[in-house]
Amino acid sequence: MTKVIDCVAIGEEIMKEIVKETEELKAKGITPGIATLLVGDDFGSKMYRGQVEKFCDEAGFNYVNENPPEDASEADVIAIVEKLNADKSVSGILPLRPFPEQISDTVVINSIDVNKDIDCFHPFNMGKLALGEATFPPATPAAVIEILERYARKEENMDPKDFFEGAEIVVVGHSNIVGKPVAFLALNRNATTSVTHVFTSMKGNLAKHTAGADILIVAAGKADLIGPDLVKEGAIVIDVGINRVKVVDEKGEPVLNEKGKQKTKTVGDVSFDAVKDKTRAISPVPKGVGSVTNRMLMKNALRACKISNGLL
């Protein structure tokens, strides 16, 4: 029988662990802290910023909100980063993108102290990840691995080391944010790891890879990309995709809301209902990987706090 992985419960479990560690640090006179850097008022970034603030409050972290105006200069933003680098109450700095066009992503990210780069944006930390020595694994890829590790222990009664070693893992999507880092994290656990992407599909080779995967991690950003024909019987499927699609009825007609506008819903990259009965386990969307992602960011901030206080 298919196991729908309860990622919300995993996220809550991790948060309890974070709160416990935070209380232990506070008993030593140390409080972790996260600073967000949002230039302007991008809606998506503001939503994410609000989530980070909420979780900081829940865990007992310090929280700093830096929100210069849309027309801030690059020099102004770098000055804010340098101030945060020097602020001992800030364990980790989270730049919220996109930045306005006058501000270079690369310049801002490269100015962040590598020991405060809690979402692994800095090339130094990405290099350590590639070498298998990650200090701060990126939050979403780390969430994928955490979900799989906890699934292995709880549902398959396996040591995660044995679960990953030699497993055929296929990643769909090769972005710098999810696809590449999660492939490194799997490879560093001695999985047999393949990365597929749009060019794999254009050559007609996607099914050749995905249909052989023991574990399929999908992060392509395309709704319903993965159907049952692309999934091996008994595979474990982790769907990282988040897509908004229009709702239609059985006849393909738009379903309207009370204001007469077409309804939308959030779906993943995997056709969940069509695929789930073919799998051993699958993560849902919504209430999937995203439920764990912010907690992994906070775990990185805890680690950063320990590093800055000589505890690691």
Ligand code: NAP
Contents of the next structure:
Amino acid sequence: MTKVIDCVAIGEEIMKEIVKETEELKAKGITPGIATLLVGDDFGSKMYRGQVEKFCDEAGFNYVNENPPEDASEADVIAIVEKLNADKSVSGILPLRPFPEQISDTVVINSIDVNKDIDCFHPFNMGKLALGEATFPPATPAAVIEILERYARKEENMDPKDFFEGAEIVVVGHSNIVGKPVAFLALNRNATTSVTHVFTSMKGNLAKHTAGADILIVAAGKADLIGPDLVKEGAIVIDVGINRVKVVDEKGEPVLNEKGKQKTKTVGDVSFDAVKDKTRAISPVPKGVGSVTNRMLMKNALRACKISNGLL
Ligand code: NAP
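Would you mind giving the form predicted together with this ligand, to go alongside the form predicted alone above?
Now the full complex is given, and it begins with the chain already shown.
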């Protein structure tokens, strides 16, 4: 029987744990806080910023919104980062990218205090992740691992350590944000980890790897990349992808909304309906990994807060 993993419930469970820990810190006179840094008004980044603010409010965190204009200079932005580095009410700094072209990602990220780098952008923290000593595992890869750990305990009655050790894990996608760090997190748990990417597909070798996976983690940003022929019977599939696609009827004709415009919907990289019954467990999209990602960012902010107050 396939288990559709309830990532929303996992996200809510983590949030309760965060609220409890925050109350304990507040009883000691300490309040965790997150600052977002958005330069200009990129739509996607603004949506993400709003979510972070909402979750900070729910958890009782401080929240600081830094939003210099689109034409801010690199020096202006660095000055803001330095101010946030020194601000004791801010435990973690989240730069929201893309930045406008006059601002270098590398320069801004390298100027963030490594102890406030809660989404693991700084090369120092990426290096620690590669060494298996991550202080702040990046939010999306950490969400994937957290989902698998909670699934192992609850559904398979297994210690996550035994669940990961020797498991054949295949990651699709090798971006610095998702694919590479999630592969490191799996490898650091002693899984036999393979990473595939667009060149694997171009050589016609994707199925050869994915069809052998006990655990398949997909983060390519390509709707319907993974069909049933690419999945092993009884595999656990975690779909990180988020894609907006057009809705069509059974004849392939566009379905229109009440305003006469083409209807769209959000899907992952895995053809959920076609793949589901072949799996032991699968995460859906929407209401999947994304329901846990922000909570992992908040867990990192709590950790940063404890570090800066000498509690860790
Ligand atoms: P990205 O930077 O575009 O990376 C995509 C990766 O997939 C690249 O490594 C690319 O390989 C690989 N790829 C592309 N087409 C492929 C194919 N046909 N076969 C095999 N590999 C292929 O994207 P990202 O930032 O890692 O994000 C990946 C997906 O996750 C996106 O849909 C994004 O929206 C979603 N996402 C979700 C969350 C969440 O919380 N749920 C968070 C972040 C991202 P090459 O580099 O070799 O081209």
